[in-house]
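Next up: just one chain, as structure tokens, the form predicted alone.
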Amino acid sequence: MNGRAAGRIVGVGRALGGRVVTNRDLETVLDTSDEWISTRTGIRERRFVTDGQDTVTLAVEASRKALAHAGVPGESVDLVVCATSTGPASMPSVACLIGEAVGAVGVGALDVAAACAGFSYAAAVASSMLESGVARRALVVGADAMTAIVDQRDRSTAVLFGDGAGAVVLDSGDESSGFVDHILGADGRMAPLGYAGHPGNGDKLYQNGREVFKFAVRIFPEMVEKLLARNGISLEEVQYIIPHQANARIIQAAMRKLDVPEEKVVINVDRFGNTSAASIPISYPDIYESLEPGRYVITVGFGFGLTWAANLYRI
């Protein structure tokens, strides 16, 4: 790659739906465990959209933290992209109703639906339109209300779920800090093993858990060596690795591949559960602060579709 970075982080922020589901919550309504959900899962808690709250209202909380984080008012944004696949309404776009909400009036906006990859994704779009000079400083979101499309009373897939957003504003700056590289994939014939929004179902989600974790435990280790290998580095110069936070075991098979120390790894799957698009954005305030110059972290997706993406960021 040509080492140049496009799109330095300089503001994050995230909300979370208003109600904490416990595991002992969810075995009075359905017949699970909280020993069977946090074996397999590694889910303790998760978060869900109280009244008022929906995937648009999430999202303009979070971007609003992000602004607020950065010093920077929502005029200042010339670029709105959001991930997402629970919005409100087909049209308009989440990323409209966000721009609107922030100030960010008149100037570009887009939803990207890649599932669960999506915010990997949207941030690959974004600092590339940072770096072509269409635009000079982003707001990228994730966003997703999953509630709204799970099956409450499907154990395979009502304890896997949350409620959440995800914001980062990123800058066009200079060139010594940013997203270096990008990695994006889909295959459609992988379509049939997990989906919503389908006649056939009832608008709900569905997943054939055991083959998207076969999936998910390949395809995550292979983006991070790609990543790697073509852009020179090693992964003793990676800070922290961001995966979707799907499930623990899905994270910890792909972690035990490579070989990387548990302390490299951000995992909050524990408190959030999966909350889609906006897994990896949200877990960008627990590191910030720490994050040293010169170093990488590298944010991995997978997700429906089946899609899959990654970025590989200089701090």
The other form holds:
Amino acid sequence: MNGRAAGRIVGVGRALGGRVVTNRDLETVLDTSDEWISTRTGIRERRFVTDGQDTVTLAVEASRKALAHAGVPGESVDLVVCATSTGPASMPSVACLIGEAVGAVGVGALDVAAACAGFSYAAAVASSMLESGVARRALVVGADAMTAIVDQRDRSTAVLFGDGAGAVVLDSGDESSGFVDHILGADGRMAPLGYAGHPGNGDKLYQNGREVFKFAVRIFPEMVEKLLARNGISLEEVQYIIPHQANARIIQAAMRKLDVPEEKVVINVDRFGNTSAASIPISYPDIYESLEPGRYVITVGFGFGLTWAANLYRI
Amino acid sequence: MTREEVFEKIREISADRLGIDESEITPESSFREDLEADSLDLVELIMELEEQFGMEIPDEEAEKITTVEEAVDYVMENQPA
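If the structure you just shared is the form predicted alone, then what does the corresponding form predicted together with the partner chain look like?
Starting with the chain above, the whole complex follows.
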């Protein structure tokens, strides 16, 4: 652990559903209130897809922006990994379609399904490929149009989710900057705690909110502490923690447990809601320019499955 | 732990978690009505009790705990030997 760094982030981008939906908007269609939603979740608004947008178009838009930001052509990418649970079809994968759209064809492309922990899993997969030399430049995307699998009439879940995508371009780099450690975990015994059918399926998203909340509040600080301990790093050396944006209350509870100052923790659930696999990469554009070389970023995902994953990244 | 010690501990945890003064908390205080805890506060409080007192509180039991006194009762009856 804490050896060579692999997978240096050289470009970031995001795309969001075209329609801004505020809590007030939801008040008019659901038996809910702005006060209830904001105190229980920290969410003030979220983005929903508009006509012509779906997981694939969001993923492609975020990818194009990340490539442009990196200043590299899509043709130079030799691995596309997309974390998603809302691909419009079982086949082809979203990653194949991203590759086609950006010109990364004839190279490795795969989707990673790990629910809201998806991006952390995808980052682990891609950076391991870069470390092994199987790939040299990876496009890693987290994309979910959650409205495709959420029942918009269910007030307990409809208020929580949003649609978006985030992408990062990872280069092999010079081993000084990149991912240095990952934690991956899953426990299928807890599968009944959360479920959602494929897009188009009548079985919409269900969760045991109480149990999922407890799980998240426990696993989030546990993973951060584990990464710090086994890499001999102090919290001071960490510039940012980017948690999955499920609910501000989960993030606040974990911060209290870790005793982390607020400015270290990236929060955008208030603007975007829970965008599942997109919630972590969606955060990068807001912090990328402020990253300080030598310090660390910890990304923390947790989701249905149950799944959990975290990454330690040296800037 | 004596009943008094358990009450003191629960009062301390509740005050800290809910951001209120310990003096506002009596055995009769209802978490929801008097201390204005919402459902997620209660989940966090139960988790904190589990940690502090080294016990597992099943959901169906947790739902019956509505006042500080009921929390004290539960801990007293289920303290690890």
